[in-house]
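The chain below stands alone and is given in structure tokens; this is the form predicted alone.
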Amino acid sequence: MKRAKELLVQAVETLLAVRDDTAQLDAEVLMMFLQGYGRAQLYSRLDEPVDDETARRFLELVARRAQGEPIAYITSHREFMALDFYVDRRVLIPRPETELLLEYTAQKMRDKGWTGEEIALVDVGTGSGVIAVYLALRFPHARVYATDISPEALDVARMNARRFEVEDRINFLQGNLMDPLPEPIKILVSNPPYTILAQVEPNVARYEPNVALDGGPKGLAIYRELLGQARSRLSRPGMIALEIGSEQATDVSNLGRFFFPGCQIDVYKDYAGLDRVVILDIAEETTNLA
């Protein structure tokens, strides 16, 4: 039997050979996942032998990672807003940028005094459900809707809602964008597909659902359709919070002004200083005269 330390060295060498930039971390995460360890326990038991079956399973996981499969899919876990969500290949893996979308949304809601009101809000394109679940936990008085065109994604989202005991507070609806909603919505939050698929990193396109990535030839197709729907489905005053690609702020803002003339638009940057969130503040009824 090999010691845990020896297995980790072997795993790191395997991952470095395929230019995995996070080889050491990935190897440790896979070992912790398989053994049920925390990091401190992992380091305290590096010199202990690992039985042959566990070693075999560990190296199988490492091989999957070496082929480019994301760690989140291998472990079925992804931390988001300090919560542990279930993910698999039916849904896009939540990114840190989407945490900023929620932080800025919550900040705007606080500024408007909406946090304690019984308002209707929707997470459009819910995927794994991380946005809807977080909003339901953070704003217990809100009526939360979550829509997705993929019934498979909605199954994962419901699983996460059950995981955090908010399933009875989220109405999951299958359909295109805002089409399934039964009532006007005050707050729309969405991380829609906004990438140009041909420009997506190969392993992302290979493993993650393309329907959750593909934003059309310029990455703007869903924004145009979503904002067009929102014009008749958003109550006033209302708010729209969108995650965007780093070069899309001007185009998305212009679409916002087209569909909601006179609205206030704020653009927020991510941790790398890139444009990442656009929030439309619609204070009163607006009419597009174009």
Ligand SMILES: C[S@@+](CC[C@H](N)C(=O)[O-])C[C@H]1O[C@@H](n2cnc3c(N)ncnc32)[C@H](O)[C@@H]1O
The other form holds:
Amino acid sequence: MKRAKELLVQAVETLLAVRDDTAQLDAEVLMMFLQGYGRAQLYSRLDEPVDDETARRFLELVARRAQGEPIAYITSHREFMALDFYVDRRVLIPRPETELLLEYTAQKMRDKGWTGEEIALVDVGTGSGVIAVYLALRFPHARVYATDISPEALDVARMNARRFEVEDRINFLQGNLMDPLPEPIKILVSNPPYTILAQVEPNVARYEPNVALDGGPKGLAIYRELLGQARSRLSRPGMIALEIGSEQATDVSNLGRFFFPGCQIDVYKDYAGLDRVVILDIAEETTNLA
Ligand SMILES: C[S@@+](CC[C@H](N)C(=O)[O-])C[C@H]1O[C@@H](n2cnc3c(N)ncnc32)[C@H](O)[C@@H]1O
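Following the display of the form predicted alone, present the structure of the form predicted in complex with the named molecule.
Let's see the whole complex now, leading with the same chain.
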């Protein structure tokens, strides 16, 4: 039987050989996942022998990682806004940038005095449900809708809503963008597919659902359709908060101005200093329920 320490060294060597730049961390996360350990336990038990069956399963997981499979799919977990979400290959793995979308949305809602109100809000393209679940937990008075074109993604989102006991608070609807919504919406939040598929990192395109990534030839197709739909489906005053690709602030702002003339537009940066969130603040007087 090998000791945990030896297995970790073997795993790190395997991962370094395929240029995994988080080799040490990945090996430790996989060991903790398999053994059900926290970090302190992992370090205090490094000298203990690991039975052959567990060692075999560990090296199997390491081999999957070495093939390029994201850790979150191997472990079926992803932390988001300090909550532990279930994920699998039916959904995009939530990214840290999306936490900023929620922080800026919540800040704007506070500024508007909308946090305690019975407003209708929607998470369009809910995927694993992280946005809708977070908003339902944070704003207990809101009526929360979540839409996705992918029935498989909605199954995962429902599973996460159950996990955080907000399944009765979120109305999950399958369909194109805002089409399935039964009522006007005050706050639209979305992290839509916005990449140009040909430019996506190969392992992302290989493992994550293409429907979650593909924003059309210029990455803007979904924004255009979504903002067009929002014109007649958003109540006024209202707000639209969108995650964007780092090069898309000008194009998305222009689309916003086109569909909502006179709206106020704010662009926010992520921790890397890249444009990441656009918020359209739509006043009463721009009412245009066409
Ligand atoms: C970038 S992922 C975002 C997932 C999740 N909201 C997050 O932030 O991690 C985009 C999601 O939009 C969904 N989607 C793509 N096209 C759509 C459409 N036309 N209508 C509704 N949802 C769509 C995809 O299935 C995917 O779940």
